[in-house]
Amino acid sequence: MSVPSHDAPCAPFASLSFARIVTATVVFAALAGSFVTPAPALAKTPPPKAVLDASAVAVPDRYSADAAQQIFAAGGNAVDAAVAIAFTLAVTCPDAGNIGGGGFMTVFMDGKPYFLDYRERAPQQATRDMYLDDKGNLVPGMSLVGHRAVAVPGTVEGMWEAQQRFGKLKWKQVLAPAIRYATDGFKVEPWLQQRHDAAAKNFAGKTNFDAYFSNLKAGVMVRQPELAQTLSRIASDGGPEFYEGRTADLIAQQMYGHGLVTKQDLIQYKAVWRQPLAADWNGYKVVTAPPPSSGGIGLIQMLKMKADLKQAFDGLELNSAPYIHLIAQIEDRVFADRQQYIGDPDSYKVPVDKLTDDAYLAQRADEVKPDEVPGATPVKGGLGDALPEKAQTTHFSVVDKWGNAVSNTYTLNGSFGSGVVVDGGGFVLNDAMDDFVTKPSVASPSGATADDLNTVAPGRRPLSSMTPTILLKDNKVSLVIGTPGGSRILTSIFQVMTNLYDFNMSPTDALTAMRFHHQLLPPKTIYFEPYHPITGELADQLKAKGYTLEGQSFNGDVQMIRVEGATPEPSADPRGVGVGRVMP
């Protein structure tokens, strides 16, 4: 696709007369000839050499795969492709792909790891009890649907920050595929109609959702002219346009009188580069998400505790009742620590080093017993549950031929977020405020306990389980992985990684294998997935141990790339409709 340059003429010369330019040029040339020795010509820097046979992506849909392929063909790197994918998904997967939400990006670039936090923030007018009535009761749905559920979006700032720091192409180039899909349209798949129909029931009569998305019917070609205009403004004026320009004005107008997000909130929003978590495991370096993600800490804890319990696991069949029982006890301790110690690091000093310390985790592993009765011993944070996150997040993984990688997870929180569409902007806003503890000091039916670490506060980022992760071997990328799934994210990634490296499965088999979930509260409960339900003898054995089995509607959608030697192997979860594509 031909993309016009966004380079502008140098402003100072635009105001000078021709005669003054000539005079200045003559004087400068004379001075240069008198006092300056001509510099030798600079040697051209050779382009970096490819270290892999190809680039590769694992993404949620074919449109974003096509966008990445265009970017690689134009000479872009992993970050360029990731940004193009993110904006494309905002058009073609509006239930979770977004410019009105936020997320996390783990990057490996030129041999160094980085982590970008572009999670949403609570607006400055937010208060701890903003979702309670005058009797202290939670107002049903207020943190889930409508304007007051909206936190300050971070996605555009995150993509802008990443691309400006690491991208090779021009900003306009990486937005071009998304603009084309918004302008020319894309064909709606049956799964998108199903998600729309389920979400629309919650938004009916409460938001302007149907005015924009009632045409999401399978087989229909959907065009989004207002979104195309928004993306075109962002492409022309850069990421700050979303926070300071016409788009910011549209968001503020949409919120006025209904929600709390103001233009000042948008102007003040900044993505944050944080130190990624890193841990040695199984001969690899695990590079993953730090707080305000709880997922990276939890993933490292699970991997290390299982390794410490090698003797207990030896000889156990994968996903047998004894195996699940041991994993559930590990998960009890992980989620107890999550509830008690992890929050927004800008508001609270999270004891990351202690929570991931080898000696501490060995001590926690010692508490796990094969004959332990589920729930018999209350588990608390070990230094001295899980929050009710929504599953409708999306993840993509990218590796380029130079050995760089991006693992990115971002979200609107619930499916189609708050259901509020920015009039004139054409995009959905998040309901990330529901990721806070909305009724302090009360446990929710979904298994969450409340704690001051994650109550609503102005400018605070809500706790998340998003866990974009990269594995390194000898400082080279070996695996790029992530998934949507709320609190199930870290347990899903853990299971796929142990399938790959503890059980030596192929990527396809590792993704296809059964997954389960346990999270301290509700106690003694094992969740199973529709894709691979727990039934028959296995169900009977777990019930005999004292567990309650409960089905969940969400399957998971892991997108991963394994690199073996110089060959990337992308794999998309069979539970979803994602695409793994190699691009020579």
Ligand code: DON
The other form holds:
Amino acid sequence: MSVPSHDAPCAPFASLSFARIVTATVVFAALAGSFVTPAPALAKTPPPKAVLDASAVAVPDRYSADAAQQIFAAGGNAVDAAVAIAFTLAVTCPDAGNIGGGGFMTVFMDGKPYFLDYRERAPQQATRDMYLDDKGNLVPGMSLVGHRAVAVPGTVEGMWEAQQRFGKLKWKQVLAPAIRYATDGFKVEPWLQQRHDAAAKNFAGKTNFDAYFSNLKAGVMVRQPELAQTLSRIASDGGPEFYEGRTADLIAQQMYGHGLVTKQDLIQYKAVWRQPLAADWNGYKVVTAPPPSSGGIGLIQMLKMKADLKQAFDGLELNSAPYIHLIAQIEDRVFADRQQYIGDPDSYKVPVDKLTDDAYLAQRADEVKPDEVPGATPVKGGLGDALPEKAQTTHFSVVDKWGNAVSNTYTLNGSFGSGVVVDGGGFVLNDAMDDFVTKPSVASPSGATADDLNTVAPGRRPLSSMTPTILLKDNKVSLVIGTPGGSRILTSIFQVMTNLYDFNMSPTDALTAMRFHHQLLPPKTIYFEPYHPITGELADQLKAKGYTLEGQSFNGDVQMIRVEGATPEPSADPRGVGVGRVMP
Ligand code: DON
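Got the form predicted on its own; could you also share the form predicted together with the ligand?
In what comes next, the whole complex appears, and the chain from above leads the way.
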């Protein structure tokens, strides 16, 4: 950030990159030629009719809200706005917004749901034991900080795919706000300085983080000239520039001799359109993230098991000790299944249908008992022992006036990722490799538990908890929701959804209410947030039941939009500095 521009000599890569760009140009010219050939007159499709009286966003900062507003004013749709938001956050929220990470986008467009997986992938040279020393012990921090923590980034390819497929505006237009913030600067707020200071301690002496980001101080206008250049190249040459052009050369050069990501890994990276998960619940269709996220399966399991346990929940006060106890037992089962059956769907045939099957979930719900002593009965995956056949994150929600929606969660994994900045590129790279099981049977801090399904393998996508979700009612968007928070993502979304629909709370109350988290491991532990600690009588009651209470160091940051009438209602989590904005 405002550091002298580094000249990045990249001779070994330049000729390949040039060849790629030339090839692309030739293909483009051929295609362009076909556009000028007179074509038979086609019936003109009428422009889509607005079904809402405004568009809306719920985003983690005000700059990205402004970017979205410009895009809507220029006639863009929800995907255009989402892509502009994603690139803007890469500039203004560099702890989590990114071009050096990856994520998931759930889209509802012209009446149909889609899911785009642009999750990072392990580089080809990655091996199962790459984080272990000679004695088989985990090398502390190696999967979290520095070059070897970096997986092949997917964000730019994801944004390119989504915008090319569904966007209305020109690619350059949607990058313009981000380029402006990188060039002209943005004002750092105290929360960003705090996140910077915490991360800088971790990275000190280990990465080049401070050379770029030491000026993230509250009140300072920060310009990022190298990032501006990178974004401008991507704007001019398209998403492939990141994977094949000068930016790819800069990444490969940064990795060379230290990390495993090569230019070949970048060239091979592809985002994948997958079938979104869909389940009926409470009169809604829940459209959510399939594997390699565990979040969608877990969310559906929680919602359905809670509905199956209606009698047990009847009359229980929200977030009372007996309520938390029942939810914790549901969560034990969700996280047991997560550990045992969910991994990269390109490596394993994940039994998605079985895990979300009504009869299966009713049987699992039947195991939940109000008077069970926590941890008394060991909980395992519910489908038996058979292995499947081989075969600081941020979220934003967008709805446009045509009734389209985007729910997008993307991440660097940890705050500021690996702390490695691409010299000459001006952006941080992720530490998504830590979402793999770095040592079988050792739980990762962000994942829940550990299993062979999620060990490091070349090209594999690490298991994720990101759960960008859209609820439909009569095939119209009714709720767009998501949050950061690692394995707390699905349990947070579940709680806000049940607050809204089971307890009929207003969006503000649903977001403000206390949230807690429990997962199978560590056993008998209920986590609480800094925003709303569990203390006093409730704490005593939970302890008396046999639970240990533990504070988390961070809050979630749910961004959601409810659509019930003609005007969408966006709400940003009061835990963060997000903005809900309606744009008539
Ligand atoms: O993909 C995942 O589940 C994690 N990398 C997400 C990390 C995260 O949400 C951190 N944010 N607080």
